[in-house]
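Single chain ahead, written as structure tokens, the form predicted alone.
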Amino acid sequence: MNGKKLNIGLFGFGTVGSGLYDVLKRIGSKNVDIKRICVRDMSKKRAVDAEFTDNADDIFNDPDINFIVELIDDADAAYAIVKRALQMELPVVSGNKKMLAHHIEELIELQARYNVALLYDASACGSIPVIRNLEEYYDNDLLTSVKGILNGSSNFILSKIFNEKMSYADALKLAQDLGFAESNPTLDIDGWDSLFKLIIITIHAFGLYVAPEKIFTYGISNMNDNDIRFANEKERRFKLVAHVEKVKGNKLIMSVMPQLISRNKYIYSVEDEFNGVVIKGLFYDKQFMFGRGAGGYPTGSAVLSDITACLYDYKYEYKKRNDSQLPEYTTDHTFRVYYRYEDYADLDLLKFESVSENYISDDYKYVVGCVSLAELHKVQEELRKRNVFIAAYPND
């Protein structure tokens, strides 16, 4: 695309839409220009000198739009939008982690087919350029692992929790009022959109598809103040952390899940809507990489980073995947964990492989012990529903 002008369609244009729109005025690119925005209300009021539309007909059908940005958050339809630029060899730019979690390796295969590219670093980090460092930095097989906090708005609610001591509804209400948490907050605080990220994140740390159903997967919405009051005493704080990680025998571990957190740990330090992520390779250690994750401008310059690489012909080569020693996912992996419950049928539900720390009260009751990643999938769905709340415990 060297020396052409890009004239986007742009699909949606909400917080993310309306961001990206603003920081292109703001920088008066000369080079790419939003030419029509489809929208799904029309009555709605948008104080923007632009084209709009309701049809995604008009986008794909007129002749001078060469480029396509998907900013929606129906991932049905951000799939429908997607494949079908790519289908009309249109490169094109996606923001939707749902719908890529769910279809990206018939989305890698689209691509190869038309020989077009779609590009999405903005939907893992808002403003972490996280996929492209994985996909030409850290091209090799030294690297080990890759955890994180991967949502802004979680852990927006933990910063104010452990910082200003207020209480968690308080915290999420405050989350919501300013906008980090939407008024359905489950995809945040359950662990859903962190989950979403970290499955794009593999692709490129290591070419390894692995479906979200998979994958064990525990918010931070059944934490009280009982189990705050542990990680005070002990000196931690809990951060909502995905994690990726190779480990013995060419295997990969990943989960989602609160962790208690020690302070000598980069997230530790890691606050309010911020992201952070830890790179770890054989030979180089660790490296931090951290800024805002959420938010229109961030996001919007994320995006607009992509539209930019285009411009260069730019497209993810997804290396790793040709990988003939490809690693295999596994839960065959323990963890130490705290486990506070309520009775004994609760206790019941985990085997777990050995008890460090047991407590009994008549209002509060917990266990520090080891368990399987395979256990604690296999009763996922039930944690959720008890009064129970369980966290990673690692020894350091």
Ligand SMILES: NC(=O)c1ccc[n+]([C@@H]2O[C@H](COP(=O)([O-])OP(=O)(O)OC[C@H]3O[C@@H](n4cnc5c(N)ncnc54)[C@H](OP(=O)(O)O)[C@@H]3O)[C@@H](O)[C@H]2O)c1
Contents of the next structure:
Amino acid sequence: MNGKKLNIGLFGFGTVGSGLYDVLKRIGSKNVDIKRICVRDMSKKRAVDAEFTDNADDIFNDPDINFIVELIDDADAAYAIVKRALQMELPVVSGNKKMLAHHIEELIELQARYNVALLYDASACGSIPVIRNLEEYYDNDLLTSVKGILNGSSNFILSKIFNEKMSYADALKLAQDLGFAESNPTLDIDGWDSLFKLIIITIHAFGLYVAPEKIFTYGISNMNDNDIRFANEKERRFKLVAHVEKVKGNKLIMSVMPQLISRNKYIYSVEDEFNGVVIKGLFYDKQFMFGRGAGGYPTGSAVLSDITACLYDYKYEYKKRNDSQLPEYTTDHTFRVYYRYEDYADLDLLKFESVSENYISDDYKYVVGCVSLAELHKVQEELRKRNVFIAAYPND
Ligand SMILES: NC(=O)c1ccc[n+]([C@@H]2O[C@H](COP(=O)([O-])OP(=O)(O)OC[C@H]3O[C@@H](n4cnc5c(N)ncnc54)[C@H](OP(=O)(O)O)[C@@H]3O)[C@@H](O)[C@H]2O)c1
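Got the form predicted alone; could you also share the form predicted in complex with this ligand?
Expanding to the full complex; the earlier chain stays at the top.
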């Protein structure tokens, strides 16, 4: 595609779609032009002078359009758009982590079959170029873990709680008022958004795809004042951490859950709506990537970076997926956790392998102990429904 001009058919003109549009206008690229924009609702007023449609065919049937950018908030429709683009041998950039986390294996196969690129660096951590770095730079044998704060909304809420002593409810309301959290914030605060990003990151870090339903995912919505006091007393903070790590026997563990983070950790000081990713390896110890994980301009500029990469015929090669030593996913791994519960039936929910602290008072009960990831995964729905809260509590 080098030397050619990209005529883009853009799907979606919300936060990211309009962010991309503005970024492109500001830089005045000669090689990249947004030819037509497909949206859901044509009656909405748009403050730009561009050609809009609500019919995908107007984009796919336009012979001048040679590039698709998909930035819509509907994962099923996004899947249909991306698949159709690949089948038409049109390169495509997507930001839809939910769609990718469910369909990436098929989309990898389609990219190979039609020899066409699908890039999605913007889908995980917005402006932080984590996917391309993991893909190109970090060798599978040396990489040991990728861990981070991948969701800006939940991190914003936690920052307000720990820095400004806000209540959980007030912090959530502020996040919504400022546009960091959706009116239905479940995807962010219950960990799903982080999970989707973790799945995408794991493909590029270790070559392995693990389906969302296999991974223990738990958010911050059950956290209460007692939990916050516990963290403060231990001089730690809760952070919602997504985590993939190679453990003994070339196995991989994955989880999304709150963690009690001590001051000496990089992610302790990732504040507000920012994201931070720590990459650990055998000989380089750890490296830290930090930046804006969301927002129209940061994400729009990451999309532009993918578009520009396509101008130079860049494709993800998924080299690690062909590794004969591909790691195997396991939940057979033990974590130390803090578990706050209401009554003894809640305590019986989890089989602890050992307990090192057990506190009981009329209005606050907790244990600190070791429990397996398999055990946590088995009861993840119950942990969400009951008046309990669980967080990883690493020794360091
Ligand atoms: N927001 C972020 O900071 C961020 C960061 C990284 C990745 N992402 C991802 O980027 C994508 C877009 O996010 P966003 O925040 O920009 O969403 P948004 O502000 O809610 O905008 C969504 C856009 O998609 C359009 N749309 C929905 N269904 C459609 C369909 N079937 N056909 C055509 N257009 C359709 C909507 O049209 P109308 O305007 O007519 O309603 C709207 O323009 C999502 O996958 C999101 O996960 C977002």
